[in-house]
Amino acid sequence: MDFALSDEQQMLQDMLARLIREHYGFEQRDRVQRRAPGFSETFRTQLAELGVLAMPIDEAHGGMGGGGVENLVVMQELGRGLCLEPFLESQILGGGLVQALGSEAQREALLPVLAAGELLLAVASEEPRTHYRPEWSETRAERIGDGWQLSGRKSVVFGGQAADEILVVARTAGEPGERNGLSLFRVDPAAEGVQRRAYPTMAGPWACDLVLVGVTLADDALLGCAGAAFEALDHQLGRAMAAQCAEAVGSMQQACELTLEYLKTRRQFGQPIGRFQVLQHRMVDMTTELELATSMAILAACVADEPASAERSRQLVAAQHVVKRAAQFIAEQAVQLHGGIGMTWEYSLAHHARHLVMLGHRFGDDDRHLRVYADLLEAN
């Protein structure tokens, strides 16, 4: 694929890589991950000061106006560093939903502070029975006087354990599985009737489950028109899917570099084990999968901001499937080539392997991707 970063994008990548190298070592990351909120407020402040948090936000609301390629650059470096800060959840997915559905007053109130790092958003769209279908929501919101009353359960809300506001998908009409009738509400996690249980996930980042019991919301808590949130939600999930592909590619790059370095330094029978031809072949297979995944992540980044279409959806789901397959292959091969040390908690490779395997289940598994791709082909 003929693809090259512009001078500005290359500067962004170099700056972020240097910041992570100098201020986000593996030992520091391990300490941060072990305790709530599960990420470094100091590092997030540094990202804000360098304008990284403003990158995905519209220029008219205090952001940098970056698109899919800028998100790719940022997410790739965050993936290389195994960074735990909820950039995808807050800035890309949360900010994207506010831009797509919010009134001008809501954008003015939320986006500038989001770009400045003074607001942390999370998006609660998953439920125990959603299984990768954004149209499946059993959480309901009812009109009560001039406001709304919200009840239901949400699961695995990444970044929700520390979010200042959570954007909750709820049904104001229709039945679970229908696209019409979905709405999006701003919820204060400290409001009466909201319970959240925080925990670290297998991949490293923290998340929370939400229980919502008769939560009273003001009328302006609704983003967009009642019952018409599905299209925007589906489009923004596509942008998040593209960003996650880039994050996985960054983690795969680091896993391959660690493995190559190990093959060069680990000695057996008086020579580096990298001289054994069978291990060279396996390293080549890993590099080939990485190159394929990188090309698909670039493709996803280039179409992520396009208007919704069957072709955009087909390319995004294809990219997610190929990247997931490559991530699992590289994780397994890297651990095998390292031997026992590849599973050691104190070594970063083990965390890249866990991260790569879990990333493949965030926005859909193999069955989901292949079914969606086949349906899109039949529709054409």
Given for the second form:
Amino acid sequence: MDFALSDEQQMLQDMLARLIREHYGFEQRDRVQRRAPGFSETFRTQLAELGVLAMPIDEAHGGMGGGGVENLVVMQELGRGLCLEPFLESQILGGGLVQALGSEAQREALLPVLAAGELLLAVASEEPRTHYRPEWSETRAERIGDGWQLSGRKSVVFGGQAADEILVVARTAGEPGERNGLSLFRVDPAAEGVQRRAYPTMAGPWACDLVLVGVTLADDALLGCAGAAFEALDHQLGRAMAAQCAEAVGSMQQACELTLEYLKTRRQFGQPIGRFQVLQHRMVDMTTELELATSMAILAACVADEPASAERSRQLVAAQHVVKRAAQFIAEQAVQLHGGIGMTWEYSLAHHARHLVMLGHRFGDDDRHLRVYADLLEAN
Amino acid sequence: MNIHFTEQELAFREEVRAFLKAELPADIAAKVRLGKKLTKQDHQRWQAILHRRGWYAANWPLEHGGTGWGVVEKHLFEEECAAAGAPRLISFGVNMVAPVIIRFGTPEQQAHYLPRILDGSDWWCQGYSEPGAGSDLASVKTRAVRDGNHYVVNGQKTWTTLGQYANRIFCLVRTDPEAKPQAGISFLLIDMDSPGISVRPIITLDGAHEVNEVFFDDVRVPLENRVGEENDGWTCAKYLLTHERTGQAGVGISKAALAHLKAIARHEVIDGRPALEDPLLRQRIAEVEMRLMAVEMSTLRILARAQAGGTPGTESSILKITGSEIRQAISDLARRVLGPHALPFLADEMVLEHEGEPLHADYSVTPAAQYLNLRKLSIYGGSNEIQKNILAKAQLGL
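I would like to compare: after the form predicted on its own, may I see the structure of the form predicted in complex with its partner chain?
Everything in the complex follows now, all chains and molecules, and the chain you saw is the first one.
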């Protein structure tokens, strides 16, 4: 066992921490967050220049070949800074899907530009009736001549508001609820028949909804074989969930540090409020939850790239559950311990709290993961 | 980063597994799995088997007859023992007083006491707690006054676990009543058959006799039975407590208890189906299992750090709090899944096999008592509230 970061990983962490400290102040973030596209192109360019965007991409296609632990390092720092740039969506999930499903020509066309930051991807897997389960997708694609025609609705596509291409999950066969028959298509958001509505999310980053009406796609818009996307999608969503755990841990660390600092400086009744035992124990409970969440984010990062198995699913789901429960607990307690100041938009803690609570709405909250784990109870 | 054990560690684990398979008596393992009380003879049998293999004193250095194992080997050994249903070692001798004697004792004390712990000649118990003291150990009131070559000890100790079996007790006694609370304490080794000692059982809320009160009435203890300097016993006490708190997450024990809980839930029937198929119960089990996974990962991280030369710090308090909560939660579920069958209070059957036609399943006899007994986990060894105070002060600087 060895839980230490390698020298390279440590350098990556230090570099990113410094970059965020110097270029991602809370006020800058707030300004950027208010207007579409809801993130900083300048900061994204800086990430590209430092090779961070290339980190999760395969070396054969212009990337750095980083794995789960590199994703952990990057996402944790992005989480600490509450960064709004769609790294998870575009580089980890989008890049991972192209890597897993794309033909060699598609990978060659997409991955090098993705690694260079010249392409922004988003993944549309949610629909009004999927509720975190892509197998319930109703969006359909039909064979028309030597191309495809796509119709349906996609909701809450993170990063989709600015993406150059959106990878859309659609059904080429089967009925909602079936895993067979799901396919993945590259869709140009500017194509005819695509309506896009962008908005900020409660979590912070922006997203969009898509209405797709008879969108015509070329043959090579399909990634992989028709109807066979589910396994790769499920596996990549697992990698994305692991990355999200790391992002949450970074944000939780920051929320705990801010709260601890506040307990030491804020005075009431003639002493720092951190002298009160009931508040000390609350802070200890937050620290304990953070410790467990950190452990599970590490576990998730270490198993994320493994081939699919019941054990990997159990570990990833458990990580999601522990992290999301900790995230909500820490968010709520941090606001409570801050009192009124924790309620204000102009203080960064409030945004960590929003982010920590709302991240459960991206891949499922702790209850959802509890149900999934309960189904897997005897899988080992 | 690598969350896996090395080849060497895995080979060690196989060796432990093979040993347990060959040497752990089946009747003892069955008792442990069913949560039945072990007799003194059960403990002594298992201890002798471990001693023969040279694995009884896992925490001791090699030169005193220990194993010289590192933290990871100790962890693996404990995990495998728990999984196989081996009795938990009674730690007062081997893991509590022995490290103190090794660290602070004279060569004569080491030569006399350590072999007797190894071969089972001595059964030690702990004389730390006193009535009214709770987690505040420094408030010890039991007095020891010098009289020639002896101390004369008067006072009372309590919560003395398995003191009814012990022939030795290690005690914190006050040798200087004028000094500050922690400065006037000494650490004494006392023979339980000394005139003036009496032991009285305390029956706990599970109805069992596990702990005792021990009374000292003009008990004469030779000066050479003091470990360390006079009035410097707090040093020994603190050192011992660090040993007591390691491994308190009890991950191996919780895993075994969880497996047993699932086995019970497969047999018990709710609404005509195995209880394990009940969605609410499944979710409750899932919840505790996931949290256990998180505590296990945290344990491994701390072990890896310790193995790399770091000193385990206040994180052990986090493990104590979360580990005890998990064990309590599992015992709570085991009691609840039995429904009305948790009610019979069959004291004899908690120790012995049931003779005759069973009306209740064998596994149903102990869970309610276990649940009640395990309320102690968040109280002893420094209550969970005390652990939080430690964390607030030492880790968070509050």
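Given the structure is predicted, the values throughout are model-derived calculations rather than measurements. Between two forms, the rigid core is defined as the largest C-alpha subset superposing within 1.5 Å. Numbering follows the first chain given and starts at 1.
- Residue 366: CA moves 2 Å or more between the two forms after rigid-core fitting.
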